[in-house]
Amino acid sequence: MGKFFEKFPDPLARLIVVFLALFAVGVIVVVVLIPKPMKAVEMQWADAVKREQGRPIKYAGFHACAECHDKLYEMKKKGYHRDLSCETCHGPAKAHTEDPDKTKPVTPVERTFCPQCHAYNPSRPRGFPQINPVAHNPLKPCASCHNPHDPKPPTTPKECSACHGEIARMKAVSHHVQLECTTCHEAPQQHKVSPRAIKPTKPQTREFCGKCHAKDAKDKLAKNAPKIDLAEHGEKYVCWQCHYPHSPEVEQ
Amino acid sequence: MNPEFIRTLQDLLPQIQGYIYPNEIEIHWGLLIVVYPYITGVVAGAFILASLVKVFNVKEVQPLYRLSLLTALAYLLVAPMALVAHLGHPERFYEILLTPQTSSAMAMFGFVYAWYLMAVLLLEIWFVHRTDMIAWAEQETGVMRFVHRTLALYSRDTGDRSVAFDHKALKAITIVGIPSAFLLHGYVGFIFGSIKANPWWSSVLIPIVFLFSAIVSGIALVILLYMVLTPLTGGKISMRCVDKAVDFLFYAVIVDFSLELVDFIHRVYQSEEEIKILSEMVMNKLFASLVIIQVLLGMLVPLLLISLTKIFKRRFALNEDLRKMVYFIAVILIQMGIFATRWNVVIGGQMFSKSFRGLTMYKMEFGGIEGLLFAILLLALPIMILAVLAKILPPWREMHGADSGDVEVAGS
């Protein structure tokens, strides 16, 4: 053996020994020490399948719901939520199917739940029903108007406050509380269908506010309204450029 | 969704823009995966600098030779730590070597790494230091004598035949080493470039861009270490050496910059479906790290600084200290820029949704295994390892003795 290594330069001989030793250790570990099952991929996959199977089942699937709640199931099947599973909203219900009285699935009633899908988001597909959760009928639970098992496509809102809730609330505590929205705005019927394309009007002249607030106003409602001289006050500006009409200030 | 999971993402949820898929809220490849290509890049770059001396016979940068080899080794030892720490079960790392999965590019990294460490870097360092270690061991006593003896594999042969073989072997290893260094870092780029589903990564240019940014960061780091360590160990910085190394650094930055520019122009000209969300990401979420740090501070400013020393050559030739300062600032900025490059690739690639309709946000932890503290530790660790290596295999003689041209091994 010593003779064999003498053929090589000294550094090379030493390196050969080191690398052969490393290689031998590697081979021994791989061939002898590692048990076969550890190297067999199929076995590991089988273990993974077993492990997954061993996990507790929490979801029952909608067929299980349909057995008892057949009316709701039939209703949902025809509605817009037909592609949603019951447990999407009600949460895992396996425990409920096993003992219906003991565990009840959740019924989400808070206003943060539906907006997870229906809050306005520019990236959502066009035509998908979306609302602004702050302005859309504030404080009302979604289910008080929409039946979640058969949600109807958006109906035309009856009142302005359905969409403009913030303005409505502000106006309700202002001096303009008694004025209808339509006193100042003309809202074409089409605005309720395509709100962004067809917009309501805004008063464009000083004389409009002057109907109540001019010195010589004759309107009945204007009896106690603050009066100004239109000729002297505000020059060329339209009134709402300085005064916010939904919450006008009180200074006399 | 699981309420507990939602709670952990509470801080992130308000930061999300547009629509993203639920599994994209949290960025899974975090800071550690940023640190990993940065450190690997330094290894490849430092090695390329070392090979300038051995293969391309650039005598001026000889003082950097051993330093760059030791730097490469110190960083290489730390490189996989970021990965195994990120995977969460560091104690299982050896299994990828024992039960190889050849169809997984990531698993094959173990072999690329082992090849580079065992067949290139350790061998080259061993051959460079063999006769030195024999000589040192003869003058020493105690532990250091034992360490040097053992590291020299108890070789005592300093005869002509062995020394001649050392030189031949070194040449051969360095020649094999260059493609290996390219493989090591090109591979890191390949991992990203081959991810078809991610348009920020999926580009054939990515491995090459990674390679050149690696060369840039490696050369810059070795220059920085040389400029800091030489005065600290009582030597004088050889400006001939630094000038030459900065020359190479300058060219490498230009190539790197051009490649990234080509990639950028190509993306903009192609204007595929993802271009909108990518441009929004670059202009908002990545503006500071990409436009300001990576491009402006990390490339354009250093290029300008180094060009200044070239344009006003005569003026700078008179004032060595000024030139040193300009180089010093340039290499530090380049380090910052390359780290930002890694950040932008890794984090940027996960910030936009596969829906191309939304952006998420990266929330960095402070403590914990994925946190800032651990990343800083990983970045500091190679410097500590380098300090130990420099104790065992001191490169100082070579670093100090460049001007006299005396670079032959001690004791021979």
Contents of the next structure:
Amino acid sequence: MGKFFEKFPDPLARLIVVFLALFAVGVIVVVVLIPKPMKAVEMQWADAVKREQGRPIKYAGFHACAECHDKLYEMKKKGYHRDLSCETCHGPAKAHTEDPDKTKPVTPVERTFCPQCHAYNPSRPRGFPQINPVAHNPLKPCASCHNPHDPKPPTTPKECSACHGEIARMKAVSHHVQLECTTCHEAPQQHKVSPRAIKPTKPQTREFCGKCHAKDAKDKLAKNAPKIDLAEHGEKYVCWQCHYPHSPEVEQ
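Here we have the form predicted together with its partner chain; I need the corresponding form predicted alone.
All you get below is the one chain by itself.
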């Protein structure tokens, strides 16, 4: 063994000795000191399964709800909440299925419950129903106006701001505050029902904005609007490709 290390420089030989010593210690720790249950993955899995199976079952599953509440189940299945389990809103229902008279499911009536999903959040996709919980029918439980099993607005939104609140707030402090949304957009009635499938129109020509902003504009809204020469300004681009129409900037 000594002759073996003579083949290497002293620093490398010492390093090999240290490595072999650490390796030997590691083998001893793994083989001798660590208990077998800590090394047997199958045994750990079996213990985890046994532990989970020992816990009391709290949830019944939506099929159990459908057995007694078939009409509500069918209504929910066709509505916007079809992907939500009943127990998402009503809580664990296993005890209720075992003794319906003794244990009643939770009915969420607090104003703070539904806004967990429906409070306005700009990161949520457009078209997803969002409200300002402070300003939207304050103090009223959501279920007093909306059937949670078939949640449709009691009336079709009449204002664009009902869904496009961020744009409405931005336009309210812009130079376009006096323009109705329908001045620039044509919104089919079906857009209110299927906002993602049916989109409102956007101006597609330079002449549309030119009705107010061209130097020779004669529209009634053109009186105090900034004027440009359409032939020279912006070349071939549609105006909204450079100017954000909900908050158009104005050069001084």
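Since we're looking at a predicted model, the values are computed, not measured. Residue numbers count along the first chain shown, from 1. Each form is matched to the other, and the largest set of C-alpha atoms that superpose within 1.5 Å is called the rigid core.
Participant: Relative to the superposed rigid core, does His81 relocate between these two forms - that is, does its Cα move 2 Å or more?
Facilitator: Moves: no, less than 2 Å.
Participant: Inspect the rigid-core superposition and answer whether the C-alpha of Gln178 shifts by 2 angstroms or more between these two forms.
Facilitator: Yes.
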